[in-house]
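In the block that follows, a single chain appears as structure tokens, in the form predicted on its own.
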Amino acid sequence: MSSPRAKLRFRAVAMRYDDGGRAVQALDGAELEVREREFICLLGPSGCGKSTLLHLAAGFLRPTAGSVLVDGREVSGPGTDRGMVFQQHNLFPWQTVSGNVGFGPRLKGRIGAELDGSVALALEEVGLADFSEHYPPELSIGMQQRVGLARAFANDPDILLLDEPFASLDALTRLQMQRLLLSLWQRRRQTVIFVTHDVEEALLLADRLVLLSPRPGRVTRDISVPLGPREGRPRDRRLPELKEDILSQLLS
């Protein structure tokens, strides 16, 4: 059986910012390959370039050096083949839930019954079918993040990029959202890159954990997470030896 092909590659990626006249080297020589349908988590200290890698993959930024490739083609800007979910939901407050979720499919040219079907399916999957005509300010933070997930999945991207999407949630809501994300991913099987500071969250979600060095960021370790029953999901949250190993490296 052949292994899944590479979907996303970072080749010797460097990224330098101009921060008020001061040069900041966010990434330097970052190398990473993500296979098709794989779920990876990026871990590392604050400021190490995790979010920068996502923004490069999304096409919001261009690298100072090196290249970012999707399906072997260099990323030159944003595209509907990549979807992003942020820590802050970034919903349009003037649009209803269904309007927000349908934004991406409309950009793809879907109209009428096809558009309505995409929106209805996405809202059903995240448990918000009864809230389609509500506006984001009328929803709880957890529900707003569900809309954010629905909006990303409704567009049916090949690659889903998530930048600490559950960091602001309480512990119970966060666990619910983690389980929801896994359920959606298991049904749709996009390639996923998920940024987090939470080692337990990464161990619960990911096929692989990718550790980055302090700034300037580069990949220092690539860890395959041991699988449990049924291909590892739902996975036992208690992987104490691996957790302690990762924490030791992050704190060193």
Contents of the next structure:
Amino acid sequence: MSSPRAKLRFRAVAMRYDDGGRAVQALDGAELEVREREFICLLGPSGCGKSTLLHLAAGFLRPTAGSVLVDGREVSGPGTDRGMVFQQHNLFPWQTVSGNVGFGPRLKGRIGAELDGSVALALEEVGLADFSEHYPPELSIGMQQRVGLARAFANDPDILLLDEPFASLDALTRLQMQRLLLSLWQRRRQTVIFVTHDVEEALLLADRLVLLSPRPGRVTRDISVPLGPREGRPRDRRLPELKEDILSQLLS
Amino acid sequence: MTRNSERRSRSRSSSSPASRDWALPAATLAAALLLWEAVARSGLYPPHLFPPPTAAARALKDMARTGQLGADLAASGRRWLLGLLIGNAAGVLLGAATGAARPLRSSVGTLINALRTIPFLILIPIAMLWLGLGEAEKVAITAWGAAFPVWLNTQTGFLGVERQYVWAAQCLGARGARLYWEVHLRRCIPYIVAGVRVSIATATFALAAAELTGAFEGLGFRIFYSYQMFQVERMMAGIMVVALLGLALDRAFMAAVARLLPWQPEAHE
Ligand SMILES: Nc1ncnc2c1ncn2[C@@H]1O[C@H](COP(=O)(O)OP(=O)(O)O)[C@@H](O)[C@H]1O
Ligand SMILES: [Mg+2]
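Switch over from the form predicted on its own to the form predicted in complex with its partner chain, please.
To see the whole picture, the full complex is given below, headed by that same chain.
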């Protein structure tokens, strides 16, 4: 399933923020390799630099030391090959649902029926065909994150960076969203980094879990999920034990 | 979820009968006029210094009949609209520039901040010296008054654009001028709207000051001229027209905003 080639690589990455004159070392010596088509979940205590890691991969920020490589080339800025979903302020509130989903395709030069068709299809896939002319604030948080997924997938990136996209959803909605994400992902198997603080969510979604230390963040554990295909995982008997194990590692 | 329910209650109240939205404002205006009438008739103050609104209304009818009111409205309206458009356009452009680039904020922004506290009355002699006694000078003063609130609000909007919006747009392929157009400017619209709303009033203040000197028609001119001629009823009539026009313009502007910007509840009242 995974090729040996690293799609995304963090090499001795350090990131120091300047917080009004006070230096905050968010990451220090972070090493991570993500293979093509691999789905990894990033776990760690709050404030340990998970979001920072995603922002570096996306090219929003440059590391203060070390390097971030995509396909072996150093990341120099944001690009359409890497899609992002944020937990908050994700959708443009001044555009309708279809305006949001069509944003990327429109910038790529798609217009008219071709654009409308691709937007309609993307909305169909997330079950929001009837909401295309609504504005994001009119939708529930769960629906907004559906649109966020549709927008990211509609732009067809190679790498998806998801920053706690389901963190503010209720348990049932979160389960539905996890299924939706997997069904969208399983078609093209993009390389995914998914940040979560929900260990069970990580075990249900990922090929591999990566644990970060408290700030300054470094990768402390790298665990291949020893469970079978994703469809069977919710009922797997090893799930509770694994969850306990990983939680205790996170807390230690 | 909270935003969601707010939104719903908002649309419910806007779908209620229009009469309910108008009833309280209209009643308030009527009550103010009644109070004014009562105080004026009480004899507390000599009526030639404090005429009742009915007397002002009679004077207004007179002014309308002779065509003077129409001419004054046309003259002031032209200056006001032109000044407002020029001032607002300049305000948005300058605000976008100083909001987007820190060096511009430290240089141009500082200069604008120094200039914006100068009272209109002090600027008028300078404008008359440089632009002559005419329409250009009055439009320029009006534009000057209209520009600052829009500049300040646009800059504030630009500085507050959530980084997630910018980043999301960059991931979707937006950069350079396109990014500013698609994200920053769109995100700033509620701020620009609020600035324009304030500028409707500040442009009026500026124009009134400009019509004090070197004008021979216009509402501001009429009010001061009536004062000098001791025609207090006409003065009050002029003031009433300005106040009601200001109110009507603000209402019309907000109604237009509600129609054109359904996506930003903050931009609505
Ligand atoms: N722009 C910033 N300026 C200053 N400090 C920051 C900034 N962004 C993040 N930090 C700090 O860096 C650390 C890591 O942040 P973040 O990557 O958001 O952590 P996480 O996503 O794991 O909760 C935190 O202590 C946070 O306060
Ligand atoms: Mg975070």
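Rigid core: the largest C-alpha set superposing within 1.5 Å between the two forms. All of these numbers come straight from a predicted model, not from anything done at the bench. Positions refer to the first chain, counted from 1.
- Remark: with the core as the superposition reference, the CA shift of R110 between these two forms reaches 2 Å or more.
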